[in-house]
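Okay, so here's just one chain, in structure tokens, the form predicted on its own.
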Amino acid sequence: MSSVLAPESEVALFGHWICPFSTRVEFALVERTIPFALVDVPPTAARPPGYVVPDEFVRHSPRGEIPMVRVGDRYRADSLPILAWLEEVRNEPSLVPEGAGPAGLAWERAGWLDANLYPAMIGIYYGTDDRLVAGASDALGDTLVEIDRWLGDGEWLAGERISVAEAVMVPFYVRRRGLERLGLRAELPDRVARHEAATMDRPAGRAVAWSGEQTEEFVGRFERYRVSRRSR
């Protein structure tokens, strides 16, 4: 099946490196070899004083949240709908395995990760109480055990090749070292560790990987947040 996204179509991602939902989309774009321009729009909490939000973003992002993608003169916001839309506008190469079964599994596991992995991550870095941070760390550890079980069936999360499930998983790998400094105590099961290495060694993984400076900024931001909350 041929691609339905014309080569001359202009693709732009409105997002920011610190936003895990932007990371999902950037990983998918690179993995699928879709050329794109990155328009840096920090999330609300990370915008520097005097930052002016691009008018195009204001007009087309319904909730004013990143990520947003433009393809030609069409726009979509919210990471999972964006990933689904990109499969429609360009179907080669795909991050959805062929056939109803594997395709359903890829989206099912992407949704499971969204519902289970992300609240646990957020509970760690927004945690201001040691007990709550420990609880979030335990919850994240439980999700890793389940992911390790998935990987008993093969190298990737939802079949024999990389899929949208990896796009949703990769922000955890990107910020894992920072999460450990903020209270994550759960260790990676062996198969998850191998999956992390294989995913982050791909061009898309390297494209979204954080530098040491970015990890320091991430950790410092939430350490300052904790200090400010505890001093109230």
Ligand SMILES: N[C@@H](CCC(=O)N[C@@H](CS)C(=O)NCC(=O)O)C(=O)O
Given for the second form:
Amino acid sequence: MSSVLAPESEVALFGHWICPFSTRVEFALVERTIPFALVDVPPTAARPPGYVVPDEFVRHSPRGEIPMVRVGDRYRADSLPILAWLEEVRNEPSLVPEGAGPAGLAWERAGWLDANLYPAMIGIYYGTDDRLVAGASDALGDTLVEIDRWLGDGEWLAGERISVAEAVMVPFYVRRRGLERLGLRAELPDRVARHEAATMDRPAGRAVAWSGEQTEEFVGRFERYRVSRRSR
Ligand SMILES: N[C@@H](CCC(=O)N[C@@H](CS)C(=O)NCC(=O)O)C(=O)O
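Right, and the form predicted in complex with the ligand of this protein, after the form predicted on its own?
Everything in the complex follows now, all chains and molecules, and the chain you saw is the first one.
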């Protein structure tokens, strides 16, 4: 049975381009052709002087974190629960496709990426000395080996169809050039490189891809962060 969003159920994403968790949700909304309004709420560290947090965000966000999504008059925070909720509010086209692989594989892999790829990725940009950055880069390289193994079973991370696993993977692809500038040494295995190209070439991939300026802003932000930590 298909569920269709009622016309009054307008969707809004409270998020910001630099936040990988917002990118997951934005990718999923575009991939699933769910129309939405983007309410730009920069993370605290990226707010320009004088920025005023929208009242609606303050009132409905449980932890003051982006992403938050409104559907009609309901709100949800936290990217993975948001992705699950969006499957409930409108189930087609789904990012948890039946027949994509064994039941639950897409969520299992999305969870694995959240637990393994993200700490390594975040370890690179928050790494304050070369040893920490190199360790995070090696850990990230190990996750790429595992992801390459998954891609031996099909074109997508959880089988034959794009899924929530791609939504969780995409923020890595979006900031990969920036990560290389900040110390990522691991090469993309061939199948992962092909998967990156296929994913980022979709309308949803293009919607969340960074411009050169965005990559510069990301790199500059973390270079300054490193300098400030080293001079303490
Ligand atoms: N587990 C959350 C993490 C969200 C998160 O950490 N968001 C950051 C920005 S990337 C945030 O809003 N931090 C609070 C702040 O900047 O004040 C999710 O998956 O959505």
